[in-house]
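The chain below stands alone and is given as structure tokens, in the form predicted on its own.
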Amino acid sequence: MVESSVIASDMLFVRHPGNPMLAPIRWPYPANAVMNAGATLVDGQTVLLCRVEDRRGISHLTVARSSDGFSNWVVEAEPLMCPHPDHPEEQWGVEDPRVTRIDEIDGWAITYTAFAPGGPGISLATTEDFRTVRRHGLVRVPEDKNGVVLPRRVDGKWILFHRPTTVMGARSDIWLSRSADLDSWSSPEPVLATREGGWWDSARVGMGPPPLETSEGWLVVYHGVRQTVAGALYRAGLALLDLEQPAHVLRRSPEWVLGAQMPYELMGDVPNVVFPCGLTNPDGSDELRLYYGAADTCIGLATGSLSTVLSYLLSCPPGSGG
């Protein structure tokens, strides 16, 4: 690994210089905006589950694929998910998806943010193919955010993390629940939470991307965010958690390590946000790719390599931080 001492946590994501990977204007039909999307490997491909803003402000989920995760991009003609009438949780849109390969079902699971008027809620589905899906339905009731599962079993159970806003009053922290069934969860357990002052994660905290297992925890990429007079600036920072207990934090990066610096980051619907949900490890290589939205607006790819990750995080005080 490369020595902690030299790893400077701004130099851990590079910028892919095609960036925006997928913006409104290369859609195959029209769209207000493109962002946040979810992001799996399929026989050789990369496949991106992206939240498309309609021009009413509605979110639906479409899939796009391409052959080396960079460049043409071939985007579906018709939506994957859109807003189901027979889930009125749905009925203002389907948005933000994280996607997870789970073996033991030989397909993916879909989490993703059903919002009606009761609020926003985390619904699960699940896919074989990115073709068709099959609804679980909710699976966190609103307020709740930024569902993301675990890839295996823990202790004979899958891991769910999530924020939900009304357990500690209005803090957003994230929490994990349990399910023997993907179906079923248990009450939420705390995992990682804000901190106070003036940190860049002082706000909120979210999950991103699922954690990608690795030989010293699962490596988590999170969003934080920072209030200011100027509005919410979001980046993204790195935590890592113990493989048999993932409700504990065993380091976490003090700064942030991607945050609004291009221009398509800086402007767009919502300004300074960088906001990942999905993240690849091709071949199980040293290289990962980390696709975010960008000012709610586009997607960008930052790449990176996994080792130097890690060993930046080791280089971190051990806990949660703060």
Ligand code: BMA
Second form
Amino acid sequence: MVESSVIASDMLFVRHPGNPMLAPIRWPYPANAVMNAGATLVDGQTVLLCRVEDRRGISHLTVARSSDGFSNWVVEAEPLMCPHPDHPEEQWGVEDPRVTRIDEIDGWAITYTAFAPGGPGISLATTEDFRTVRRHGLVRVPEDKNGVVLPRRVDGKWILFHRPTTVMGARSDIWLSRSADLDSWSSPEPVLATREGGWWDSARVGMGPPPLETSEGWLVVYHGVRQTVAGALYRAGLALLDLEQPAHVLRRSPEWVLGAQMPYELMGDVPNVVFPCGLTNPDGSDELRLYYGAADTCIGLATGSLSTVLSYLLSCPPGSGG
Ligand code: BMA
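Same protein, different form: I have the form predicted on its own, so give me the form predicted in complex with the ligand.
Time for the whole complex; same chain goes first.
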């Protein structure tokens, strides 16, 4: 029982009745899994950049579009990004994209995990139309994951959140790096750490979708992992970061807000996984649409109210709490 929260954390996001939104069985070409999708709005349409794992185990990224964000998905017949022969860091696949709309470049940044024998690192690409991409290459060397860029500069610099595996693999926390040009990045600063012991986010944490700018701060959805004898449990929690000092955590939800419950989240290639990578907030609306990978097999949608989520976070204890 968490006394400080006036709003129940498990009521903030409601699963769409049409879930799973996208699944390998409805894919236009053979796929083992469709999961962990970045999301954005393009001229009112929802664009998901989906991680598709083929039947070798190698992932690529494919675009799916929908006018209302939950039905009549049209999936491109060809991937947008496959592992590229000129990029050996992508040899074993491109995974877990996050998509950030950046008005300053009149386009989008795509950050993704580039997986190769050297381990997983973070690569960045940009696009103006989701039909062609320009690769900027590796921006954080292995072992690093869960890269995501803020939609605007802070204090003249771009901000990349990421999750390096540090201190001989002992810690997996969220850090940030800064850049003047999206290509060269400063050394990392700590942002949000795992909580110890029995906490739901004690083993690893990683940034989910691009944080959303709100009047109260950057709204963060992150994933937290707890290790159990039966395997890892991946769930989603919330935080608020200071708008001008994004390494400063203003609030953090003690409880997770979305965890595996439904059959498509409990069963699949990796059971008990909810892994959000996409968040949209249609212009002028209070609606949050959270797209998440379920059990490393399909994609789910959960919706919430921005004002309620912010009220909930403001009722959480200040700081990055444990
Ligand atoms: C993480 C990433 C995700 C995956 C999750 C659960 O480390 O590899 O792609 O969804 O594990 O298996």
